[in-house]
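Only one chain is given next, in structure tokens, and it is the form predicted on its own.
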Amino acid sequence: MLLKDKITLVTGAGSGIGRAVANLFASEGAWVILLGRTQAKLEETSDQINAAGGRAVIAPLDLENGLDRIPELARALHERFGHLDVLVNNAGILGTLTPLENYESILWEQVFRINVTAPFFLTRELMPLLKKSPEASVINCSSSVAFKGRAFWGAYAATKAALVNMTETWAGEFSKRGVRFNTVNPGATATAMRAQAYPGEDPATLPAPQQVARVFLYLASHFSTDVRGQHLNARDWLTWHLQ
């Protein structure tokens, strides 16, 4: 098992890519802390993991309005596990696809709070636990629009660009220390967010979240010990490694 007895935390674990990553981590022997806004969805993920013989605990947390509870979460994890091996900052929202000149200020701030500020606060507050792991890995979920702006993608594109830059900054600051930082661009995947952005698209033509989750597993495992500050494109990675 690639993650035997590793302590991992996945945000947005109630559905989509987050749920797939959590299930895969658990199947590889990890303890998985499931963080998300909707308790019922987290319980569904937990039930799936436990039914398959895995180990999971839920951590309901609203990343928009509950950032002040993150230190409490860190204390609870310290008391129960003592360290953290893997942090996956997957949770995010799309916002509105509209011209920037029409973008609502409140929604702009909401998208930034969930997509950028929350991953920063989580990483910062959980850093003492990550430092206690000999091979800690932080994996941030990016997007193709992080590297080239796209008309009408507004706040979402801007937040993903910021997340990529923040990942590179963390990686630079920890270049000679234990914690490694990387991003995964899932690409087009059959998720609810993708359907929101492309309502006319047939999801059957897209990779399933379970396929994309394999890239996260690679970055969580010892196989990526020397991978730091990199941005992995899931489609390219899967094509190369499945040949």
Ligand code: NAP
Given for the second form:
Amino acid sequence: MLLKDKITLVTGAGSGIGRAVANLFASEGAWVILLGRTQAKLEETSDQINAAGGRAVIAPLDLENGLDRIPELARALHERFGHLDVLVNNAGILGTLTPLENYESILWEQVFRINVTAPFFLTRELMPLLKKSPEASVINCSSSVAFKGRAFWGAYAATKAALVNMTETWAGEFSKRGVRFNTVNPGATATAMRAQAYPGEDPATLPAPQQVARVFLYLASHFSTDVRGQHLNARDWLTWHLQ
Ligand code: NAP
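Compare with the form predicted on its own: the form predicted in complex with the ligand:
Shown next: the complete complex, the earlier chain at its head.
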């Protein structure tokens, strides 16, 4: 088991890639803290994990309006687990696909809050717990549009670029010791978000979240101990490592 008794936290664990990552981590022996907005979805993930003999706890938290509750979450995790080995900042929203000149200010700020501010606050507040782990790993979820802006992708593209940049800053501040920071670009994956962006697309033609989750497992495990400040592209990684 690659994550035996590791304490892991996955945001957006109630659906899509986050749910697949949570299930995979649990199947590899980890405790998984399931963080997300919709309690019923987290309970569904938790039921799946328990049914497979895994261990999970749910942490319902709205990463848009509930950021002030993160210190309370950190305290609760400290009391229950004492440390944190892996943090996956996966939760995100697409916003809307529209020309920048039409982009609504409120939506712009919402996308930044959930996609950038929340991963920053979570990482900062959970840092004391991460520092207590002998090999902590923080994995941030990027996107192809993080590396080159794309017309009509508005706030989403800008937030993913910011997340990549912030990951590099964290990695630079922890360059050779302790916590590792990397990003994963899942690439096109059959989830609700992808369907929102490409409503006419047949999801059967896309990789499933379960496939993409393998890259997150690699970055969470000791097999990536020396991988720091890297941006892994799931499609490339899976091609080279698993086929
Ligand atoms: P998804 O199924 O829509 O999952 C997004 C998750 O984020 C949901 O579980 C959602 O919870 C959670 N979330 C959204 N707003 C939240 C909030 N305010 N507070 C707490 N949780 C919140 O989409 P996905 O494709 O799996 O996306 C996962 C990550 O992959 C995202 O960062 C996305 O940008 C990235 N990504 C996806 C693709 C792709 O093709 N699918 C490609 C590149 C990057 P609720 O459902 O409860 O709101």
